[in-house]
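A single chain, nothing else alongside it, follows as structure tokens in the form predicted alone.
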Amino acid sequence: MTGHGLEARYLAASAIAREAGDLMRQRFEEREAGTYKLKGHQDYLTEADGEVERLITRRIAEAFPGDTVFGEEGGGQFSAQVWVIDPIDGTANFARGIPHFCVSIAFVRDGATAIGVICNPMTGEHFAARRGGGATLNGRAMKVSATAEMRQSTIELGWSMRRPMEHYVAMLGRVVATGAGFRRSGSGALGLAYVADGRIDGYAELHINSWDTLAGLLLVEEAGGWGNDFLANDGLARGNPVLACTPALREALVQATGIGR
């Protein structure tokens, strides 16, 4: 197999992805309003988060049992070679009937990202990239927007409880101040796939998972984009600083983010 078997990752990924989307929407259509837990503060967990890994882990289990998964839900084990999974990135929206969320899936092969598959079903969206290999919507290639001023930028800023709030709102302020445009959905991975597709010009968060970015970064990156280096310092496992953008607005977004220095 090319690549060492990364071919048959790519297709297999894909193919996962789409199952795993399809009992994801099944799901959303079936749930009960008010069906769901709090993993903590504004920490949402529902039934099909748990139900969607565990389809996504036994899928890739089965056709490459050498490999090790670690999901959002379930954990699992580090290793060479290692699939990181968020089985619903945007349980909140899917919890409370806002139909804006996605499986996000990455392989990362000796510390690089090597593919990122990210499944909208709701909207039938399918973002994937290889590295080396291009970015695609649906088969289509991807390219960042060609924005080159922070006043004509739409920039997403992504929250959670892991950093105090008013260091995100301190974060807005200074984004808000160059003139750029701000919004947030609750999707990280979502957000960075329409970096990809160039729908907006960057996406900050002060400290997300890796299993909510990893997909996203490579489509970004595969997409002509930058994005900082979110592996650094055990960010696999720990979590880090995100910021992706469009290469021209690196400079701006970086001084006004703080990420990426």
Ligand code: LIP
Second form
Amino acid sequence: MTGHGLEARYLAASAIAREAGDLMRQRFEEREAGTYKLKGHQDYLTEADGEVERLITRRIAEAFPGDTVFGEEGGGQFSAQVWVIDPIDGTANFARGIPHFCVSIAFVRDGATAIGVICNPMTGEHFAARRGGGATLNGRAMKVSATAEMRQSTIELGWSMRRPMEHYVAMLGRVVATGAGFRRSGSGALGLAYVADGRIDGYAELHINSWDTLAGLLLVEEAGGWGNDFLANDGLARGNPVLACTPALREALVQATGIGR
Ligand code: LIP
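Pass me the form predicted in complex with this ligand as well; I've looked at the form predicted alone already.
Below, the chain from earlier opens the complete complex, with every other chain and molecule after it.
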């Protein structure tokens, strides 16, 4: 693919994310309390998830008919040029009326994430990166924090029912024992975007899906941070653990979380 092809996809990803964000915000503001389902224990689903994903998939098919799409809700097909999308990352927040969620769009070419875009329609924050081109927030260059001590750090530890609670609690205990502060916000994509923007110093989760992760991981790497090899062992289809952080905390966080060894 020429640079032009990648540039066109980068611009399209940003425009599609904005359009999806507008639809998401509209659905959030008009929703009735309690209108959600559970796909599984603590795994939320709203009608908006499907509607937003269908919009994104349609726009990509119109612009790049030769690419394939894989989405959290509708599935799809992986290929050498595949878009990996989470229409609403932070669905539990969306479902319960908490305005902390986003759309996450990644373009993966030949096994590496080339483009990542995350849009939070509630704050108007548009995070974007292309490999080798840096990471931006609303057009401003982003950089990870300069935090060098765990005792001065804030680390987000994502959680889901996909791994035993005891493993999460044990990881939490090891991270807190380093003196770090911790949080869990319910959106892995926004957690990774916050690492890229230096608001927090690391994000770890024992299992997370590619559609939650790939765009945010590229943001971190392009903002000068470090991330584990998430796509190893078929991470694209099966998900993986994720650890992304400011470089000075890498060793301490690998040790505390057991991710990225
Ligand atoms: C979410 C992830 C988050 C995880 C949540 C949930 P969703 O994705 O982004 O990292 O901790 O449990 O899986 O389901 O909101 O798209």
